[in-house]
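Here you get one chain, nothing else, as structure tokens; it is the form predicted alone.
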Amino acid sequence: MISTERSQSQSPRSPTAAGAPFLTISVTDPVKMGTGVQSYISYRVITKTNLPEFEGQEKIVIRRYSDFEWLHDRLAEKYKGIFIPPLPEKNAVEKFRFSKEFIEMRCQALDLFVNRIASHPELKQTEDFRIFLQADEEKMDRARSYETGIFKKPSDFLQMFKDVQSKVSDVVLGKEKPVEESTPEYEKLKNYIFELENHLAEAQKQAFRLVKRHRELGQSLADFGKAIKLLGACEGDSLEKVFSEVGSKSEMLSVKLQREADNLLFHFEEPLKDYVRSVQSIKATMVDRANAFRQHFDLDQERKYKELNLEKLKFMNPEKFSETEVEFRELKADSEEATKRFEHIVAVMEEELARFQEQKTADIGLAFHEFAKGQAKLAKDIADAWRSVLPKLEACSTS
């Protein structure tokens, strides 16, 4: 089985003395549940803990593919601002759905995913994740289906029909685009998160033909050792030995490639795809702020006409004017709200792109040192491997 142990850069800080607090989880033992259209794989998640709000030292719980989908959404949907955790995609393609390499690489990606969220300061106190780390699989199943149906309260519906209609209104009315937050500030950090997604992206898809490579390399390597073992069966005496030895040689490297090929995978191509989600969760957080700065703009405005319309109420229709104050008091707490929601989006993101720039740091540094140790580990394999063989290739020659 290929080795998917996480980096120390990427877990939660284990307990540095005994009796400190300490929350360790483990995404392990995928296995495949179900026939048919109907299959899927669960994954055992392993919680040990010392700390007083979580049920016990350790629990181990059985969970599927979408109660981590359940714990994702809950979090981006309560937790405005922050950067959730990315998921691995989904794979529709039944013939790599069940794939040992897809199910190891989404196992690993699950087991990050769980950890990022137990090392977030905020995150790892939510009731939600207690609730995904401990429920009994009944329970969860209670939870998902409850969250995950059409309308998830009374409440979204409303807002929903809200939305429809404002989209429609303004269609009708032939309003302009709203307003955007812009600021040097922050289209400066528009600007680096576009563009580190797109290098990100690149070396991404750059790492994965390396392993491509590797993985070819590999096998026309293997086929050349069989092919030259052959040649020297045919050819008899020295040449033989001499051919089987070259052949054998090829077949040793030939793993040793795929299995660099499989390193390639786990601990460089999939870290650079992994940071590619992760912008694109700081691209939805992005989203829900320029939802807020919308709402703030729009109640803002609102309030500073109604408060010109009210000052002349006041002196020319004086009935009208205590009903009108009413509404106006409504409409500032709710601007004031507005205000307070887009600001606190504002501070949280500024916290997070510190961590992320940190985190962001330790793990493209550790990916790229696996690459260029295992890049050098099999450079000086295939060298003495050929090495050897020289001078018995030398005395066939001069013979």
Given for the second form:
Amino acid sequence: MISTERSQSQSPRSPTAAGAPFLTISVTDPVKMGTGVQSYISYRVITKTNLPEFEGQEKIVIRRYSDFEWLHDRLAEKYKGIFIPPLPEKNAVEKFRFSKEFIEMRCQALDLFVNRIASHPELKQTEDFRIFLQADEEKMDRARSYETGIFKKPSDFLQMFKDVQSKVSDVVLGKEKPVEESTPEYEKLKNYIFELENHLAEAQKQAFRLVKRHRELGQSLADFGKAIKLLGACEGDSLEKVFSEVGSKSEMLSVKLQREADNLLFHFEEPLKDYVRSVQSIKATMVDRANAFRQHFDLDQERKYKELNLEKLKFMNPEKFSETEVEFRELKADSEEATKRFEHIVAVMEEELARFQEQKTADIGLAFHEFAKGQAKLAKDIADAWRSVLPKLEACSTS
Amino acid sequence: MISTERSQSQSPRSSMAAGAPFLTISVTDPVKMGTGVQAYISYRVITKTNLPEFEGQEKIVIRRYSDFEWLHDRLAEKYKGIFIPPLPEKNAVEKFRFSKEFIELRRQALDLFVNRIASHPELKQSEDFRIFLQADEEKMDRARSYETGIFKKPADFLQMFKDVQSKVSDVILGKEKPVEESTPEYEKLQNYIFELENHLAEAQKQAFRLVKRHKELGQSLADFGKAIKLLGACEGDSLEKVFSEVGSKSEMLSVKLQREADNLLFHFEEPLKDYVRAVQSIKATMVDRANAFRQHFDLDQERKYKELNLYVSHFAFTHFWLCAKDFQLTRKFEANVFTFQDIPNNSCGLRSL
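Mind pulling up the form predicted together with its partner chain next to the form predicted alone we just looked at?
Up next: the whole complex, starting with the chain shown before.
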């Protein structure tokens, strides 16, 4: 959905909720805090809304990258099956970390992140989201340290045990390879996602290289213009005027090339990068789905096995039977729950995929549109500049 | 002079003699000869003319770079004051030496070289030029080895001695710095030439960098186009068509950029480089002029000095001669006086007086 109303600091790709109830968020004003290795960037998050769940019409809070990360991880944990909007990369090369470009791109990506959450029918209703948007700094700090510190969440431990457990049982049952869901449709989807990630990453890499080449060509044109002007000054007479003009055109075009390089970076390469992150988010969801599938499958297998045993026990050892029956009922409940969880993820993913395709087509279409427009304008400017000096140069060479 | 009639292999900057008598030369068909370190490029030099000094209407000879170099050096030696048309650079980075571009650029520059000689009123009449254009390979080889081998020309040795001599005399005469011609007009010209060379070299360097940047941008566009097409194929549906078209345009533009890079190299950067060589040729002529000036100046000084000496010694000689004469006469006189005083002792002598 390409938004037609845009707040000034919102990236053009942020969707906005349509209709009377509104929730508008912007991430702005990156400010460097602290010094040395401890330094970091803080952002201002402004929420404007008329929704009842929120405290008041406008709220401004200060957040840093790890707060956004906290929100992302909480959502990823609670909403299996949903493609959680991606975050910009956590780390960056040290010297690049505080460059103007990097800070600006990160700010835009974070703005996109919160706005995508705000327009997702399920995600926007979470308590964690409201905490993120409204909690004072103290409360936010506490929440963040608790959840993302060196103390792992209890559920993480549980998951680790389950993983080990299933691996062990696989070996015991003589299965080296974990069982995977393999319907033809899902296989097709998996292949598509993996191929897409590869090709996107390559396209993004090439787009970045194009940015670099534009910058280099721009720099060369500036140096060239300067050299030609000096040459003209040395020659004097009519040649000087013409050379001076050629030199000036070169320098002017150099500026345009640098601008186009920036344009390509922000409106073409960055959207492609964002797309890559989205696909990685999908892959994370696919991992969740695979885990859910395995749990469902294993518990189901166990249930079937124990059901058989139970029948035998009924006749052979009635005393033990009632004991075992209780255990079996618990197992059955667990199994059904695991199956439900898995099926839920499958259903949610269906919807998510449809949403993703629609969104992606719009975003990428826009990015390529910007690309072609920028390139066409640049080409025209270059042609116009050189054409304008041709008459004078022709006069020179025929004299 | 921009020539309006051009033979296909002549570079557009070669000027041609106008009117009925004609002399058309082209340097073509570069061919790699030999192998390994001994390998070199040979060129076909085709001369078409109706001038009587030449043997026949058309002559084709095979020449290599060192033959052109021989001709250049002979002309530089014989025609002091004339800006000898420049040669392309002698050496090149090894791996570049046999690249298609390099060979073609060198061929064009050599073609320009001979044609500039052919349109210079004095240079075109030189015997060496005719030897270069017509001699068979053996004769050319002999001429080349004799002149440009490890055996220096006698003239070179002479010049070396003269240089040492003038340096020594400078020291003796108490002049550490060699004297330079310094009229305001010539100073102005010297400054202009030196400044021009610097700015030209810089402009040429920047032009070459532009060539490189065009090539790099072209390559990036090709890689980009390919990546976008693959992405489109992966997506399918409507996106595939659009991506495929964007990819194709990129690849098409890449080709155009590579072509423009070649265009810049051959028709912009190379002419600038040629211009730099021409200015270096002017500088060489200025060195000749400076040497000639110094010789003139030193010999002039010497002459004045010796003239003075000669006058002095002539005077001394005359004085000495006069003194000698004088002495002789004095002796005679004294002798006479002596004889005269003897007369009373020699009465018969005196009675006869």
